[in-house]
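Coming up is one lone chain in structure tokens, specifically the form predicted alone.
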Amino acid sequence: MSLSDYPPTTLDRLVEETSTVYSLPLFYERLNETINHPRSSIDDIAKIITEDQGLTARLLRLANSPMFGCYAKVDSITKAATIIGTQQLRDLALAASVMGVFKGIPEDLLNMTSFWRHCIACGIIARSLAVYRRESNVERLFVAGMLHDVGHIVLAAARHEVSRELLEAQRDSGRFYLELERERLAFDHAELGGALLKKWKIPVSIVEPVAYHHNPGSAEQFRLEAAMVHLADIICQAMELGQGAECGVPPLDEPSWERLGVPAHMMATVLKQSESQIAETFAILSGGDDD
């Protein structure tokens, strides 16, 4: 069978089955709505964190990595709340939770321990770039790389058959999968994963960076963002962080790298700073529900 012999596999079919099947956890959207209402306070929020006794274990470890080098120990989701911020800490929150997700991937498709430590590398260095060039609320940074490949899975997860040809084709060929995905599907991961996010309601300083981290010149608000997560991608399948959807190193958006403005000689620290954060937030946010 070739890929034509199947039924449709457009992006809007995809992303309908997969809300369906697959959906963020009730207190996300709980948590968002609680963080918007303007009479909230911040033990109103801690409240909905804290009846998830395992996310509230990894929000805690995260709080005290080196991620974020508090002085004090942070011991509570308001502590966290206050040090961190609250937007910040729902976007952490959306990333401790998603991994749970998605289960049931076939091994052969989809290596998910290989996958998420890339994704995982990804964010924390994109993370580590919007530290350098001290822009705000950083942690929406991680969450976008973090979250970059996740169109990946859904097609992964919704076609198993598709989604394995167009890896042996790749393999057949040596070409780019994001160039199969849009000769064959006329859509790629970047925006499938893009079109998830945005009908989970997920900020769309968190999606157009996902959506548009393959040609961030195409992104319409955060396009700083999108290059920050691109050139992350770029150097995590450089080091061989993990495995993403490529096997090889994606081509270099160059007015992406000139908007950033970071000067070769700084990405070793930035690199360093990000080396031992990799490690110990990929522990935390895989470590399960029982933390």
The other form holds:
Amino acid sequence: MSLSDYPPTTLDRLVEETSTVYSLPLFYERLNETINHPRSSIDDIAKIITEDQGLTARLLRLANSPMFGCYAKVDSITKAATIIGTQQLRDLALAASVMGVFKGIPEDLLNMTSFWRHCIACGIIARSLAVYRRESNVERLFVAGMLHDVGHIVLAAARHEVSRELLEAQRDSGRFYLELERERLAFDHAELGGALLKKWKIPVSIVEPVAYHHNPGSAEQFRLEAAMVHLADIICQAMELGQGAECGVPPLDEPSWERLGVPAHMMATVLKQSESQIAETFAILSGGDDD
Amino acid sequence: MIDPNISKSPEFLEERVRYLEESNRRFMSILEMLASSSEFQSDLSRARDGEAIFKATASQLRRIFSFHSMGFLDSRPDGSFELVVTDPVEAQDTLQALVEARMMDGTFAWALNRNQAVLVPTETGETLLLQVVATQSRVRGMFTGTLPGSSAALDAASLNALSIVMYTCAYALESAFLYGMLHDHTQHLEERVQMRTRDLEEARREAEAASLAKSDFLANMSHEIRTPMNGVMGMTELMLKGGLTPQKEKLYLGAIKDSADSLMMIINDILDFSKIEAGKFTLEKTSFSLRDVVERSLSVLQMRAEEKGLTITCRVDSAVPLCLVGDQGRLRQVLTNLVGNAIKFCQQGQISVEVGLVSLERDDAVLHIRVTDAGIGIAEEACQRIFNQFEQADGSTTRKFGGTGLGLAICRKLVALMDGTIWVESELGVGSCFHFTAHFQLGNGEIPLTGKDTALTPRQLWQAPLTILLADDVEINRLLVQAILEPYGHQIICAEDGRKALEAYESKSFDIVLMDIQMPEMDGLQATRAIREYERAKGRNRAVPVVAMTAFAGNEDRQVCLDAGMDDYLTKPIKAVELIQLLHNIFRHQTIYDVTPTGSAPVALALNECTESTAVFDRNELLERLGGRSEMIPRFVNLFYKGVLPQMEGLGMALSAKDVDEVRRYAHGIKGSAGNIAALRMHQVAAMMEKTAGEGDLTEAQQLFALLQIECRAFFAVVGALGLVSDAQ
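Any chance you could show the form predicted in complex with the partner chain after that form predicted alone?
Up next: the whole complex, starting with the chain shown before.
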């Protein structure tokens, strides 16, 4: 089958195809609704999560991980919900289940281990930046960072050949993957990821940072969050923490750096805090959930 | 999105609708709360402290949350948190306990690091909410509240709204804090500016006052100088016209002298003052009798006081040591100035001078001297000011009482040089009391008999005629010295400059040389050196006394004179009293000395003992004899005086008659009386006479009698100086 035989590769089409193949676990929507229901209780929320034992275990391990640095042992989802917060628990649940959604992608196209390591590192650094800035609901930054390159998987899963073609072009030319995507497809992995998450009814505060992580200035509502993911992505590439969509270090968007207002000397502290969390979080989220 | 597996039963749909309606209401109320935040904002902007901000925040929160109780914990600089506001107030203790429990288990610390509400169930079945109140830069506090229900999972929208409100609250707190800091700073700055302005204003005022005082001083001074100058010039002119009766002439001359004296006083004041100001002033260190100094200072002023009908009384505490070491001249100057002022400003009554001892430690005696008058007094505000230069109590004082306004300033500086302080207590119309303290060293107990300032009056002085060489280039000065000395029978040879003086000295023998310093051809210092050189060349064993006469009045100048080989020093203008006293001082020793060359062993022995160790008068020995009753001393001195004079007379007559027995008898009587009164030197000389006369030897008797007379005068001089002579004398 030649390249031209594929259905036309448009953004909408890819999203449509993918959302039917890969869907979010059922619990996510129920969880969301319960959390926003004024009459629901923590017990209601805990009940939904604990239906998935694998998720429950991952969440508890996460809640007790250095990322949270929590004071006491979190031994129940109820306690996690009270301590971490229900919205935050929902975001973590999304992060803890999304890795299991994408499967069956050829190893030569995408090294899943290296890819998710990059994504988790990006999420943790984005969250650390948010903590440093005293942002509220920092878990959404973790999720946004974790999902920032999800478009890359989507393309690799749905269009093996296009993906391979792009990877080879990048290897040969040494140009930015992003530019090659845009030339070849007229859209890029960030836009694609954002579109999929939107389709999944993920909150805009997570969708936008993903969709605009290469050009945060274009985000409509969550420019700051987009900027944090943008910076976290660049740091991960520069530090070679895993392997994302891009090969080199993407250019830094100056206005975003200005907007964040994080002093350069603080970066070392933020990185140091993040580094220790990356390996453990990766181990928690990738392991023990193979069914 | 609805799970297709759930059957869309009517119950389910009903529940859906209820849920959506409820959510809608909820969102609406949250939106309303947030929309009405303009009211919240204006409340916050009015609030100036944390409590007001917390209250405004609490009332905003009440719109969407049904808190049972609410509280705010304020973040303290030491890292602690204090529950400052609770609503209702009764909830204080409960909330405090709940929060403390959360502090113990670490939830509180966890909540501090989360920028969103942390919810924990309480034991009473409620839910405790903790939400940090923080800006991006720092934690300002913690909001806490209790909500009903054990599982009060607040919906996400409400919690976000809470975060928004608390964020606003945190910034309001930060603004208030910064505003407060700015306010304090501004306030502080204003205070500092005001203080500085006051200081500058004060400095400006002081500078202006000083400048004004200086101008006033100059004006006063020129007035002060011009007034006596007018007197001198006017009177001189009148006299030059001639044709005056001797009485008139005497009157005019008296007026000229008065004017000249006061002019001298003014100039001395100015010179003293400028010397002290220039730091060129050093104190002398000689031993002196304090009682003597006080007595003499007062005796000079006595006449002026009597003219105004004032009496001066003086009391020196018996604890004050007899002999002190210091600058007696400057002490006199201060005392004279203060008593002089008292006389000036006093119209009637009594001026009292009291000297007390403040402390006596090792070598250091501190005296406290008080001069009290019943004069016009000094206004309180002026009491400090009058010690400043160029200042008097007020400008009119000068016109009324005259004076340069320097006297007290000089006193203050002199007293400071003596490590003391000077101050005044005064009441307008009642009188003033000037105090000063001064440090002196303790003397060795030997009361100096002679010195520049012995209390002898010219009348009392007995002086053999001397041959005096006077060197001065100014004729009037020579005339003055001649006029002073010739009445005493002295022979005076004049020289117009140093060279002529030297020539005169080489051609003739002199008893003393009075030498001006500044002269043409050869100055006084050069001439003195030449004289000393000449003496050495000629092998003269005894150097002639050379006394400088100079207008330079400092201790350094004095040293230059002494270094050139001079013996003593007189300050121009020459005063008769001082000149006579000087001669007396020098030739008192000289007279004794003149006796020695012919003297045999006993006389030499007597002289030796006299001059070296024996006191003219031993007050302590007398006191011991009187059982410590010092008040009896004057009476005994008086008795001695009455008894010893006839005996001296008798001795003289016996000597003339060469009656050995009578000489021995009178000498014995005098020896006894002198011994009783502790006139030790008289006792010694009389004993010597008695002994030689007892051996039938009168060869030395004449010389010993002369010596006895000298010692007798010396004794009365000393007891007089010590104030031990009763009025009856």
